[in-house]
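As a starting point, one isolated chain is supplied in C-alpha cells, in the form predicted on its own.
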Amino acid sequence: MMNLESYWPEILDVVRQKVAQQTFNTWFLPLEPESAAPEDMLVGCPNHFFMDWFSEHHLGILNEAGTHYFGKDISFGLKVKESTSPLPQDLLDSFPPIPLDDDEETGDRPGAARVVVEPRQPRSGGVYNLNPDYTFENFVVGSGTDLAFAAATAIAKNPGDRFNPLFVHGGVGLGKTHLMHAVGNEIARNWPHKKICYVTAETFMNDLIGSIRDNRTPEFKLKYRGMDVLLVDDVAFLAGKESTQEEFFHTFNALYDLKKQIVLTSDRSPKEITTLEERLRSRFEWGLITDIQAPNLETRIAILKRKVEVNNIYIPDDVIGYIAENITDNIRRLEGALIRLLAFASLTGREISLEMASEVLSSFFRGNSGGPVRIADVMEVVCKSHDVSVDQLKSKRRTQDLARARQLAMFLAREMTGASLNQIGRAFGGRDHSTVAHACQKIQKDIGADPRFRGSVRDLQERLRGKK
C-alpha cells in the first residue's frame, strides 16, 4: 500500500518547480490526498467548478510530478471533498482568458504552453479514459445540438448497428467531447463487457510514435483494433500526417469490418479538412455526419441553470441572463464566467446580484476577445497565403489570382473586423463600397459551393483569431 498522504508534500515540491508560485498557491495547495492505494490515486478538490478547471488546465502537471516522484506512470483521479473550504484569496486573479479552442486550443498560439494530460487508467473492465461526469443526462439539448444528440443516443442503444461511423463537427466548446464521452459511458453502462476507448487524434499519433520507437507496434495494433467502441476526438489533427493517417486508415477498416462502433469529432466536416487523404475522408462519410451549432440564448440560459442546480447554487435569473447575453459562441466561456463570479462571491462574502456581476464580469467579457482583428491583419494573412504583397492588394491590377486574393481579403475584413463597406473599400486602395459588397457575395457563394475552399477560409480565420 502506498500512503499518498505521507508522500504528498514531496509530490507538491516537484510541482512547485514546474509552475509559477501564484499558480501553485491557487490550484495545488487546496488539493488534499483522499486515498492511499496506488491503483486509486484520488485527490480532493474544494468544489465541482475547481475540479473541472483543474482537470482541464493543471491535471497534466500533477500527473507528471507523480510519475517523476514514483518512477512509474501515475494518473491522479479527482473528487470533490465532502467538506469544502473557501477558495484561496488569489483565485480570482488566476483565471486566464478562456481559450478559443479544445481542445487543443493553445497549441497553435505562438508561445502558448501545451499541457498534455496523461491518459487515465482503465476504470473498469476495458473502459479507457472516459470522463464519468459527461453523460446524456447532464447534456443540455438545444436547437443546434438536437440532431447530434439524437444520433448519439441511437448508437449508444445499438452500437455498431447504425450511423457507423458517427462524425460530429462544430466549433470549439460546443459540447462535442461531452457528447462523445456520453456515448461511451452509456454503452459501458449497458454492456459492461465491451472494450471502450476515448482518445484524441494527437494521443493516437503519440502512441503510434512510441510503439515504433519501442518496437511495440503489434501491441499498438492489438490495443486499438481490439476495441468494441473507439471514440476519437479532433480528427482534423490527422491532416497532413501521412504515417498516422495510414495507420488510422487500417485501424478504421479493421473495426468497421467487425461492426465495431466508431465516433469521430472535428472542428470541421470531412470535406473541409483540406489535407486529409481522400480514402480516409470517404470512410468518414460512410456513416452519419452531423454538426453542432452555437447555442441560442434560451439554450445558453438552460445550460447555466443546469450548472447552478447541479452544484446547489442560487444565482438570480437576471444574472444568468446577463452572462448568457454576453457570451454567445462557447459553452466553456459560459462556465468560465460562472466560475469567476462564484469565486468573487466566495472571497468577498457578497450576495450575487446583477450589479455585482456587471462589476466582476465586464472586464472578463472584454478580456476574452483578445482585441479586435484589424484590416491590416487580414491583409497580412491573405498576402502570405496567396504570395502577393499588400501593395498589390491595394493596386488597380486585376489579374485572376490577385483579384481572388483581394476579394477574399475583403470578405474576411467584413466578417472579422466589424468595419463598414466604405472603410474596407478605402483600405483597399479607395474602392467603392459596392465593389466590397460584390466581393463578399462572391466569396460567400463559393464557400457554400466548395467544401475545400470553405475549409481553407476557416484556416485563415483561425490564423487571424490567433493574432488577436
Second form
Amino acid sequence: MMNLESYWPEILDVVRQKVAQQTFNTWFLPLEPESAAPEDMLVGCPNHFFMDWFSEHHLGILNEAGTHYFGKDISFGLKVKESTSPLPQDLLDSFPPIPLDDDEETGDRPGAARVVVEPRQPRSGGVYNLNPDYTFENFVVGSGTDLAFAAATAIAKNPGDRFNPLFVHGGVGLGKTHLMHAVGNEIARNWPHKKICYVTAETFMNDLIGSIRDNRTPEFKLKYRGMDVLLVDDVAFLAGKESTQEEFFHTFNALYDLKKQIVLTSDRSPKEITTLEERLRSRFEWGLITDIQAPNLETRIAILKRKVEVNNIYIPDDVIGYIAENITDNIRRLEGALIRLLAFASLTGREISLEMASEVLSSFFRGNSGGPVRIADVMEVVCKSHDVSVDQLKSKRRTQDLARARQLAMFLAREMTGASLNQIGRAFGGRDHSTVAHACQKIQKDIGADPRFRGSVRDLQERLRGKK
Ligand code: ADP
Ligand code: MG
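The form predicted on its own done, now the form predicted in complex with adenosine-5'-diphosphate (ADP):
After this comes the whole thing, all chains and molecules, with the earlier chain placed first.
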C-alpha cells in the first residue's frame, strides 16, 4: 500500500498553483508527510509556532488541495516533527524507534534524528493523552505560580500521598493545563508502569455518554477507576451536569480510596463553581487548593525568553520587553504575539525590530481576540442573565434587582470596553459619571467579598469574550 509520502509532491503541486511563491516556500515546503497509512493524512511541522500558525491560516488550502487531488473530502492532521520536539532524552528512550525504509528521503535539516515517537499513545504502563512538551522544565516559575508549582512537584514525587486531590485554579491561559501535564509526565518518568490519564471534564462527560449509548458503562468505569493518576482539566464544566457529576463522584471515591493521585483544574475555586453538588465540592476541598495568578513583568519576559530559546529563534530584548508589557494576563496570548511576529518576519523577509513589532502587533494588543466588546454587548449579556430588558436598564426605575443588574453592566462596561465613565453614563440613559464610578466600586467590593458572585461575574466576562 502506498503511503501519503508518495502522493505528497503532487498534492504540493496543487497547492503551488493556489498560493504565492513566498507563502509556498515559507509554509508548505517545510511540511513533511508523516503518515504510516494513507488514511492518516498526517503532516509534520518543524515546531509548535509553525503548527499553530499553519493550522489557523493555511490548513484550509492544504485540505482543499488534498480534496481536489483525491476527489473526496480530505482533512489533514498536523503534528510537530519528532526530531525537533524538546523531549527529555530518557522519555525518548522509552519509545522504540521505528526503522525507516532505506529509500526514504532523509531530508537535509540538521539534527533531524528521524526517530518516530508516538508519545500520545499509551505505553506499557499507560500514558493517555499527555503532551510531552508540557514539562516542569518548560514551565517558568514566577510569583503567581510558585505555590502551585511547589505543590505540583511535591505530588509528582509522592503521588497519592499527601495532597489529594490537588486542585489548581486560575484565569485562562495561565498554565494550569501545562502544570497538570507536567505532573503526569514527571510521574511517568519516575514510575513507567503507572497508568496516567489526562482528560478534560468535557471529554469525561462525552466518554460517559458514549459508553451509556453503546452499553459500555462497565468498560468506562474500569478505565477511569483503573488509573493510578487521573488528571481532570476544567472541572467547572461539570457545573449543572448532574449525571456526569454523579459518575465523577464515584470515580473520585474509587480512586481516592485506593490512594490514587487526582489533580483537578478549573478557572475558579470550588466555592465559585455554582451548581456543583455539595458532596463533590467538599471532596474537591479535601486536598490542597491552590490558585495561580497572572505573571508579573519579569516572569512574562522570562517566559518569552524560554519560548524563544526552546524554539531556536532570535528576538531582540527590546521586542520581548514590548510584548511582555502589552500582554499582561494570558500566556497563551503572549505566545500568540510571538507567532504573529515570526510569521510576519518570515513572510516579508524583514528583520525583527521594535519598530516592526509595534507595526505588526499594535492591533493584536488592542482588542481581545474576538474583537472589541461594545457597551451594547455588555447590556445584552447582562439583560439576558438577569431577565430584564435593555430599556429597563436605561430607565430611571430603581427596583433592587434592576439597580443591581445596572450596576453590574456598568462595571463590565468599564472593565471590558475601554469606554470612559462619561460615555458609559450616557449609554445608560444619561447618568452622571459619578454614578458609574460608584457602581463600579460597589461591584468590585462585592466581588471581593462573595466568591459565588465572583464566579458569576467571571462567567459573564467569558461570555463577553466569546469564550462560551
Ligand atoms: P490554562 O490551562 O491555564 O488555560 P495553559 O496551561 O494551556 O493555560 O497555558 C497556555 C500556554 O502558555 C501553554 O502553551 C503553556 O505552555 C504556556 N505557559 C503557561 N504558563 C507558563 C509558564 N509559567 N511557563 C512557560 N509556559 C507557560
Ligand atoms: Mg487549560
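Positions refer to the first chain, counted from 1. Given the structure is predicted, the values throughout are model-derived calculations rather than measurements. Take the two forms, superpose them, and find the largest set of C-alpha atoms that agree within 1.5 Å; that set is the rigid core.
After superposition on the rigid core, displacement of the C-alpha of residue 164 between these two forms stays below 2 Å. With the core held fixed between these two forms, residue 193 has its Cα displaced by under 2 Å.
Once both forms are fitted on their core, a CA shift of 2 Å or more is seen for residue 378 between these two forms.
Shown is the Cα shift of residue 458 between these two forms after rigid core superposition, which amounts to 2.4 Å.
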